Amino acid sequence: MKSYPLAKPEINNDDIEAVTKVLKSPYLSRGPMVMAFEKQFAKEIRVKYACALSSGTAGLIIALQALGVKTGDEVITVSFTVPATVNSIVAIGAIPIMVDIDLMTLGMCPNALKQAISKKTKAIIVVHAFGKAAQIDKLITIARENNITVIEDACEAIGNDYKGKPLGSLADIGVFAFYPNKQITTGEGGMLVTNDEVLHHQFELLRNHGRSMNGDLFDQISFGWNFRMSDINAALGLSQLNRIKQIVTRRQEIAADYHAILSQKNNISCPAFSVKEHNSAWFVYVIRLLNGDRDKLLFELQHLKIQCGRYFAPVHMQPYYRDKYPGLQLKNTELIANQCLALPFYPQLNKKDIVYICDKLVKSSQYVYFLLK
């Protein structure tokens, strides 16, 4: 029986050659490949500055610090995300204020944002869940009216355009990640983008121990971390970025194949991008089960060696945060989180694979639903 992982990176000969070239060079870190990757990424996202980092989480932490967010300040975000989004706020001593999502975009609800803003609010982190654009225009307008900075968590949105502009380029700061399940990968890694030169300078300091690296013996001018990206990672990322259009096209084809089958089935709601998103690079293909037991279905599919994911488990319901936010209820977040099922999604899937996965999904869904009657 063939097995289907949830995700699988696509590494070709060009990627291998790019990494091998670095391994044969004297620059494994802080070398020319990092700068080349940053330059190309900034061009792709259409921003002035890009700063390569060790992870998307590192990017969120540094972004908040560069904005001057400190202990006791409040940062508004959502619970429908990976823990890294909220963890980054806690990491610098700030207070995460988790608000509900809207049911259409699965992103932050503008009305919920309005109600959450207080005198302590110093930043807003907007998450583009699954790479699908949140109501970013409305959210930025609300933030501007209250003189609050916006960070786009675009870690799942590489290659996605909204109204002709790349996600991650619309707010004050954009954060990207390159984990192996993303549209492009560096193994581990992340990127901060901005059009603000002062912020970019702060990013560069914070990722490298606060050092200016200007040749002086005493050159640490701020606090900082070791959040650098190596040239090995950057070489892989640059190689993949060079074929981003091909990657986007292939992911769109796979999503279309899934949609052609599953959109005709009862009890399954298929994902879709809005008409404002003309070029959408799918991060994952997440369906919603409108009835039945999602977890029982997941178990049945795993038994058939089809790995699926329960994206996302709400952060406010995780044991660590549940105790810190007793009684917090986010109706839409909890509803959607109980319905979502991410299907195997990676470039190596062909139409025969997708037909097989969909067939087993539908049959298992019917079986599980029958058991619940």
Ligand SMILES: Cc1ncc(COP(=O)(O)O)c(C=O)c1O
Second form
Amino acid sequence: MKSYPLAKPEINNDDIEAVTKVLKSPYLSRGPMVMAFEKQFAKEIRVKYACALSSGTAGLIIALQALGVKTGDEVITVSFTVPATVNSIVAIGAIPIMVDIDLMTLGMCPNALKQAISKKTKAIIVVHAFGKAAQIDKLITIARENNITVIEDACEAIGNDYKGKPLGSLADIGVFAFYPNKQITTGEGGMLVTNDEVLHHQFELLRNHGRSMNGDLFDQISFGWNFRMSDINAALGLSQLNRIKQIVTRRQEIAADYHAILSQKNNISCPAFSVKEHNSAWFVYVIRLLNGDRDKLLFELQHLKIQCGRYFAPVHMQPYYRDKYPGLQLKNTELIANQCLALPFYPQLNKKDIVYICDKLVKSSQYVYFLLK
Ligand SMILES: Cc1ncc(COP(=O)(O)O)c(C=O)c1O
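Having gone through the form predicted alone, I am curious about the other one (the form predicted in complex with the named molecule); can you provide its structure?
All chains and molecules follow, beginning with the one already shown.
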């Protein structure tokens, strides 16, 4: 029986050559590849500055610190995300205020944002869930009216835009991530982007022990971490970035193949292709089961070696956060989270694979439905 992982990176000969070249060079940590990757990334996202980091989480932490968010400040975000979005707020002693999503974009609901703003609100983190644009213009307008800064968590959104502008470039700061399940990978890694020179300078200090890139190597002028990206990772990232258009096109094709089959089924709701401004960067292909038991289906598919995922498991319902937010109910988040299922999704899948996966899925879901009746 063939097995299907949830995600799989695509590494080609150019990638291997690029990494090998660095291994033969004297620059294993910060070197010319980091700078080249940053330059190309800034061009791709159409921003002035890009700062390469060890992870997307590091990017979120640094972004908040560079904006001056401090202990006791409130940061509004969503629960429908990975733990990193919320953990980064906790990491710097600030208070995460998790609000609900809208059902069209699965991103932060503008009305929920309005209601959550308080005197303590310092920033908001908008997540483009699955690479699909949140209602970012409305959210930014509300934030500006209240003098609040905005971070776009675009970790899943490289290759997508909103009204012609790349996601990650619309707010004060954009954050990207390059774990191997992402559209492009560096193994582990992240990137911060901004058009603000002062913020960019802060990013550089914060990622490198508070040491300035231009000053004396041993002078520490502010607080900082070691959140640097190595030249080995950057070489892989740059090589992958060079074919980002191809990668996104391939992912669109796979999504379309899934869509062609699954959109015919009554009990499955597929990600929308029709809402142009809120189309996806196709980080994952997530369906919504309108009836039946999602977890049973997941279990059955796993037995058939088809790995699926509960994307996202809401943060406020996690054991670590549940006790800290007693009584917090997020209606749309909880509804969607109980129905969502991410299917195997990676460039190497062919049409035959997709027909096979869909066939098993449809048969299993009927079985589950039958069992429940
Ligand atoms: C929406 C979102 N935010 C943040 C992150 C964190 O990125 P990393 O795993 O590189 O720390 C991820 C990665 O999974 C993500 O998907």
